[in-house]
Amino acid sequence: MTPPARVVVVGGGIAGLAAAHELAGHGLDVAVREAGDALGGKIRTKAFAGATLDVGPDAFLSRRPEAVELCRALGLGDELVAPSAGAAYVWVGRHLRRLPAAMVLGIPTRLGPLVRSRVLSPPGVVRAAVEPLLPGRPLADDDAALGALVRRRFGTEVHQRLVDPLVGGITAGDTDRLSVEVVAPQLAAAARRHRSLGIGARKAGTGGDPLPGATPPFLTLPGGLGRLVEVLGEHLAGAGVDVRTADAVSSLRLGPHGGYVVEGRSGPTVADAVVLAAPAPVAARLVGPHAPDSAATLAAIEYASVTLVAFAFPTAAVGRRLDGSGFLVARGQGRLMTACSWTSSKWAHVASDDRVVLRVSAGRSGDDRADRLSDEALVVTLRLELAEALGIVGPPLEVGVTRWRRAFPQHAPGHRRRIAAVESELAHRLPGVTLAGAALDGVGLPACIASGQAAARTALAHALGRGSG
């Protein structure tokens, strides 16, 4: 009797787990090999100050369907919750200014909310107001840096105080070095439709206030996103998927009769197809002996480091009302923190009458100061900045430091073209080996899940084709 085809997934982050979930139930042997001690990659939930706290991503965008649909498939759809507070601020100069309504990733689509927010100086408002009148052409098919596009149309202040904090906060990146196609595809589409970026965004219907009854833009699970990983792991185990942690893969070899041999810490595994859902440097090392050009492209992808510090303070110690989800910090303000999430205001399941919980981020592309500081020095510096921003006095009740070193891939202009070339070479030199993960097409959970599912479908077709042949 011919044994079933086997697919090995290298990497147990959300992309790899989504790939394994897509592969399960098709009559295959499916194996997951994760180098770390736990599944989930950057999804990590901890007990903190009497609550469950995500110390990686704490929500996902709902306008892309992949994460919502995966939660529903796992029976978690009815548990999804939206933030309690939607308003957010940006720290500019000495003031927290409320971000204006009617924006698309920081691009203002109506002038009134922008003026009332006082985020921009009067000259900055005037410069933004004349954007529809400026000459120009729609964006060509070639990719562009997001920062250059925004400054050309709206000037420096819209870029520095709105777009860069918002997009840079998501990607830990420098928008002057990020692909608009990858990190802001809705802006790229708007720029291709109209010479005016603001008009293009407004015509797309994405710049208005949410309609009553509309799906909230962000969703999470009350037990933290770690619950998604936990239930997904249980589902895979129930489906017979061989999931192993602390099992780093050291090499990928061609098999003696076709297929591949995946050499892990636990030993070799023969596979008909392989999904590489690992960080780009790991994927580069594994494909290097077989596809050197692809390996060089993957190895050249830069990564940024971020440190997240969780604070719990007595409610009475906070000098201002936390009437929103938190604030972003504009680049060039001389501050270490890049964002502060008011977690106990943002999520009802973390709220408490007697304490507030804050998640403070530090570090981004081009700024490694947080990496160079000890945990103690980092906490002291961030406490001083919290005192300035929120009037916090007195010591915290609890502090937790989580360091994500080289965790955020930076998608430079032309990224999709380069990845397409990688995938083309792999299809020729390593048929049945596919890529997935944040390095491909974005750092958000939906993008990672989509990449894992797409890679799984390609691997499935190849593995079943080998079996039928």
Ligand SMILES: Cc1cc2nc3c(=O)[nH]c(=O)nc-3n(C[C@H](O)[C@H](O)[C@H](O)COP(=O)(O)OP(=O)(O)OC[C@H]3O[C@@H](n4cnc5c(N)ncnc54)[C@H](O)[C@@H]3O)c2cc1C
Second form
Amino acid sequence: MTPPARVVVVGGGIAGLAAAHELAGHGLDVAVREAGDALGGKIRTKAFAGATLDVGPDAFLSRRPEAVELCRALGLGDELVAPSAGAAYVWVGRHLRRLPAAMVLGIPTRLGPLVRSRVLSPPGVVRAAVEPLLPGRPLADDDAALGALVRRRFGTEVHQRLVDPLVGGITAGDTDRLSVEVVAPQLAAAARRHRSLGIGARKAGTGGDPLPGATPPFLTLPGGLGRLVEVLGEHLAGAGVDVRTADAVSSLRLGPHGGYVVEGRSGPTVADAVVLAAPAPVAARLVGPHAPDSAATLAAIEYASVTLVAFAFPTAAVGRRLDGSGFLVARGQGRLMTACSWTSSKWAHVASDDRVVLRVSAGRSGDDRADRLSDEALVVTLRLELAEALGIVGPPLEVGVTRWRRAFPQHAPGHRRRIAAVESELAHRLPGVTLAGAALDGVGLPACIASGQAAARTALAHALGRGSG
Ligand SMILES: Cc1cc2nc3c(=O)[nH]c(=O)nc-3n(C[C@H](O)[C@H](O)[C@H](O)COP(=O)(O)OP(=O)(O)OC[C@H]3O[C@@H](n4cnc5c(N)ncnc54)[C@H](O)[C@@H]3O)c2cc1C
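Output the structure of the form predicted together with this ligand; the preceding block shows the form predicted on its own.
Up next: the whole complex, starting with the chain shown before.
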């Protein structure tokens, strides 16, 4: 009897796990090879200050269906919770200003809330207000840098104080070097369809306040997103998927009869199809001997590093009410921190009467100061900034530093076109080898899950086709 076809998934982050979940139950052998000691990749949940704390992603967008649907498929749908606090602030000059309600990724869609927020100076508001009168389509080309597009339409302040901090907070990127098509697809679509980007964004129906009772924009699991990984791992084991950790894949060779040999630390695995869900530099190394142009494109994708410092302080030490989800920091003001999440206000499961928990981020594309500081020096600097922003006095009860080196792929303008060329070269030279993960189509968990599922469907069709051929 011929053995069942086998698909090997390289990388056990959320993209690889979503791929394996999609592949399981189709009568194939499915294997996952993960380099780290645990599954989950950037998803990591730790015990901190008597609670569980995510030190990687702490929520996902619910506007895209993939993450919510995956949670439901795993029986976690009823556990999903929304943030308790919605309002966020931006640190501009010496003030924390509440972000205006009506925005799409920092693009103001109504003037009233923008004026009332006092995030922009009066000349900055006037400059933003003339956007609908500017000539020409906002986006004439295929793609553009988000920063340049926003500055051209709305002026420097909307860019520096709203769009760059918000998008930088999601991507750890420099919006002057990020593709609008990848990081803000809804804005790219609005910019092509309408004469005004602000009006286009509003018409896209995403610019207003959420309706009462509408689905909240973000969701998470109270035990931390590590629970998603744990339950995914259990489902894969239950479905007979061969999951191995501490098993870095070092090469991908052409195998007998048109298949592949995936060489891992634990030895070779023969595969009919392969999903490469490891970061782009690893995928580049694996495809390099067979598809050098694709390898060069993948290797050229830049990555930004972020350091996340969790602090617990006695509630009494904080000089203001933490009445929101946290604040972002406008670039170019000399601050080390890029964002501060008021985690114990944002999530009820982290709240406590006698202490607050903050997650402070530092480092982004073009700013590696945090990388060059020792943990001690980093914590001292961030405490000084916290004292200034929130009036925090006295020492923390607990501190935890997590360094995410080269963690955020940067999608430069033209990214989609380059990835299409990679996919077409791979289909030709390595049929059945597909890519997945954050480097492909965005860093958000829903995008990573979607990429894993799409790669799995391609791999499945290829493997089954070989089996029947
Ligand atoms: C601090 C932080 C905060 C974030 N916040 C959010 C958020 O709130 N919401 C959100 O939606 N997103 C957030 N993100 C982004 C999101 O977490 C990531 O984009 C996503 O988890 C990436 O998933 P992935 O599977 O593509 O990659 P990864 O998680 O990087 O997984 C890739 C896996 O491949 C493995 N690997 C590497 N080399 C090999 C090899 N040779 N062989 C086998 N395996 C290998 C790695 O060990 C890793 O486990 C955040 C990211 C970070 C770092």
